[in-house]
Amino acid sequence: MDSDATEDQRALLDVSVRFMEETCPPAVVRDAERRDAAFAAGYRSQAAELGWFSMLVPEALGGGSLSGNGVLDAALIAYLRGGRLQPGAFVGTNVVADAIARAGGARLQAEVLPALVAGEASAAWALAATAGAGSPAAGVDARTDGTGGLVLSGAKTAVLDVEPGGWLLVTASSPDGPVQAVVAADAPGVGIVALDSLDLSRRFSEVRLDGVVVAADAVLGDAGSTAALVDHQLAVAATLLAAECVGAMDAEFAMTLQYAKDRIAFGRPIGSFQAIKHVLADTSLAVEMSKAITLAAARTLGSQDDHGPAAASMAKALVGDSAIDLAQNCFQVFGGIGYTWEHDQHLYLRRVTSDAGLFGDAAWHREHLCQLSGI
């Protein structure tokens, strides 16, 4: 995706690209039960020894990045999972590592950040709920427990891909403003319950929190800084998941490019139609769009320029717009053998799908932005 990749990073890639065709390929991404804890765990592991989870962490936490602009390095990760359907909470955890980083405490970043780092634990957001018009503290409610720490009631859905032994960062609404504390999975009182999801290649989960005991030195930042904490998380995962979203749309696009070519019909390619040739035309230029603004925004956001955010939400409304376009005139080239279940077109439109809904959709986005702009 990135023309201007330097050598460092283009060797990353490619042993990224051998890693992911090897332990995740087509077949496995198919079938959920070989995508068990044990699977997860390998995968995550061998991930990490790629550095796919430290580049949002300082050196100074035991991170680090290729190019020094680790948003960068992460969104070209990203895309090169997203053309492949991966699993796995990749997302999550490099949002909560960087959360962790800069806000979490002594204990946090002696015991959570590090597993998080060299894959012995994934972390996932648990962000959105039923009600709230998409306030990033809706759904669950936060009271103090005296000590300075929290007791937390309540549910999030579609949580990415929580997997078992990992940590949840819970974003949750108080009276003093929006609180986030990071809890164990399995801890007592939390509830992971599986959800049925158009989305075949992931996992999604409802959290359900009843009287969540949270020690103090597992809040993270106090009620002064948690929304702009939440704001540059928001950023971060609009900009990783719009990095996977188009790396989904480049390997569509490419695949029924490739269709249009071969399929014969009166004698002639398919692809030789004036009508399918705008079609494509207007698709390839939907995927160029979508990559040079995720690219933009991944650099805005790695350089701490303070457009980060708006550049985030701006890639993450175009984006995911412009993957359902791509997806229904992918199905339309490729005519009935899309519909089937043995081709691979359907599992790219459910993972698009997914991906445009998820950290905020097209329409929250721009709503967003404008906040961000003062309209």
Second form
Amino acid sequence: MDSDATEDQRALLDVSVRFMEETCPPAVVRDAERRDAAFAAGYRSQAAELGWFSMLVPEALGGGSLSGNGVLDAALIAYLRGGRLQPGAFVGTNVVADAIARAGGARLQAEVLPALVAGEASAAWALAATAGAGSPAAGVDARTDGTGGLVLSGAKTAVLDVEPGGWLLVTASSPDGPVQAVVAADAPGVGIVALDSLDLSRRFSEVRLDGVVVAADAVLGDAGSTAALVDHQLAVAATLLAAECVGAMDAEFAMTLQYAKDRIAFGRPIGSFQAIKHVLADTSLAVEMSKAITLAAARTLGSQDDHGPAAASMAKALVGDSAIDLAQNCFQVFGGIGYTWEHDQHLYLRRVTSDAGLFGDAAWHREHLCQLSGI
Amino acid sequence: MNDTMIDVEDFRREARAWIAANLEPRERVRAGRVVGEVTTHEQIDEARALQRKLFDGGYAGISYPAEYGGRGLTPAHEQAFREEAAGYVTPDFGVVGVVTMGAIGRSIAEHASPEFCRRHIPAILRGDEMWCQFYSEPEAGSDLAGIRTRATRDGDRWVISGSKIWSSGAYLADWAMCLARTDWDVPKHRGLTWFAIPCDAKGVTIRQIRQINGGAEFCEEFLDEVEVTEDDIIGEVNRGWAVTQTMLVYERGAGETATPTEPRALAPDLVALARRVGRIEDPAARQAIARAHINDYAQFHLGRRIADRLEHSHNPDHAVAAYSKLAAGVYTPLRARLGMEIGGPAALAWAIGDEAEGRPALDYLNGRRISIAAGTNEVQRNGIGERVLGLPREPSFDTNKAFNEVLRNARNWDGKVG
Ligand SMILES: Cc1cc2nc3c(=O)[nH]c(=O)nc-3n(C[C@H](O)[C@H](O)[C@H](O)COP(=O)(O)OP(=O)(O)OC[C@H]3O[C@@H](n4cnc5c(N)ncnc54)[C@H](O)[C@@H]3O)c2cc1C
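Output the structure of the form predicted together with the partner chain; the preceding block shows the form predicted alone.
Now the full complex is given, and it begins with the chain already shown.
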């Protein structure tokens, strides 16, 4: 995706590709049964050795990035992951590790953060709620317990890749505004309910919280800083998910383009028909613009530029809309074979459509952009 | 590139100092200004004076060859100057300037003889010669290789007859770059030649055409036995198509970004419009504003990406320039439409003579110029499909036949293929 990648970055990308192709090739992507808890743990620890979960964490806390721009490094990995429909809590673990590095207390930084960086555990951000119009705090209410801790009740949905022994970052609403806490996925009162989902390459869960008691040292930030931290997390999640989505778009487009060259109808390749050719030209423009805006967002967000959150929302909105257009157009080019379970196109359609809706859909990010811009 | 070339950042510092000492700061940023508001000879003369100042300072034609009066630097230097000069008044020749410096000058530098270049390029860079394009004809637009203007050799002179149309700013220009057919008995791409014609030459009649927006910037021309010489040929006789391909890459932007710097402020014109009509809190208007701005931002980064690709590749594939052109051709009219939606009734009728209030409608009318001029969206899609993506071509009826025969066949078109 990035022709400016440094030699170090390229080396990391190359070994990452090899790791993905060996550990989670298409046959494993297709077979959810093979992706059980043991698989998840093995995948995670190998990925951690490549540094996948350290990029947003400062060196002082045991992390480190190759280029000095951890968001960019992570986005380049995310792009490769998306193209290979990779499972695992990559976006979630990085977002939560970043949040703990920024706002976590001593215990979170000493116990949870090193486990995330080392791939001993993963983390998921429990953000979306069934109702609540996309407000990050919707779905879970927090009561203060008088000692600085919280009691959480409610539910979050469509939480990505909650893995056994992992951690949850829960964003909840309290009378004083949004609050956040890091909770063990197997803590008392926490229920993880597996869901059916459009996307087949990742797992989605509902997280139920029934009076979950959170100690003060597991609360992130305070009344004054939480809203800004949530915005930052959203920007990181949006950028990394957009990058995964662009990877999937690129792969799906390449597969479709090849088909348009190979498939014959009326005595000629279907790609010679202008109706098909023009759809593919427009779709490739969408891919190019999506790459350009996602790299711009990653560069900006990872370089302490104030414009980072706006750029991230722009990328998520543009990529989200483009991804759905692309999926629809590619599906149409395949004709009947695209409607089969056997053909891979639906795996991409399912994945990118889900990406478009997670961590804020296009309309949500457009409104967020207006608010970030002061209107 | 050579070893002694000044580093981009050193050049930037040097340019910054020169600009501060020599140019006027721009008081108000004219956001979304339409190229083409330069309509009079007085405005052109003003621009010439300022261009002369740039030329004398060494900042005209930064990436043009030094032997022809340029600086011999790279597009990156040019871009650095554009960024530094963004807040200052720079020469504005309107669309003739874009055509002259952006497409024609470049094509001349790449294809014309050294004598021709010495005669014309320094004059262009000084602002003394403004050029226009005599390409399209009433019978040939997208199919540029199908033009019918005829050039015939007569001793050491050439005599040109035919008609041209849609030539932007021709009535303001000094010279025209004219495509003519010099051989009718070969396939269409192999019988074309480019000529330089003075706009005031005997036999040239230029008429302004009233446009959709009420203005009259583009023109039609009648060429009636216009005489030029061998020295006025750009490139080689019957090899004009090679020049055309270069010209089209530059004309389509060659990856240049529409604004010199990243657009950061949320679509200022649309925000102002929404405020004016009391809709700044209306979710539909907010969505429209964000949509427009995100597309602007994405187009800027697309332009950067394409320019990088052209600059850093050993074997640059110029067909990718079509991406910037197609993006502009798709998103410019969409943006104008969003303006109309935000404006509502106030965009449909406004106080007589109030240009600011009439702006959304003007943008709406102008929105599709970029979707049509310099190669339509459909032509860009063909180019991307075939030259970037490698999809097979459509069957063609005219590329392998003598042009004379193509014309005869077209008149008797019976829908049969081949
Ligand atoms: C504002 C403006 C400024 C201009 N300035 C200049 C200038 O300075 N000099 C100059 O020479 N010309 C100029 N032009 C002309 C411009 O280049 C032509 O209008 C353009 O190339 C299209 O040609 P046409 O108008 O003949 O349309 P046509 O070629 O007749 O096209 C009509 C429609 O058919 C479609 N079409 C044609 N061929 C194909 C195909 N193979 N596949 C699919 N669809 C196709 C087109 O996309 C279009 O939608 C200008 C035009 C405008 C609007």
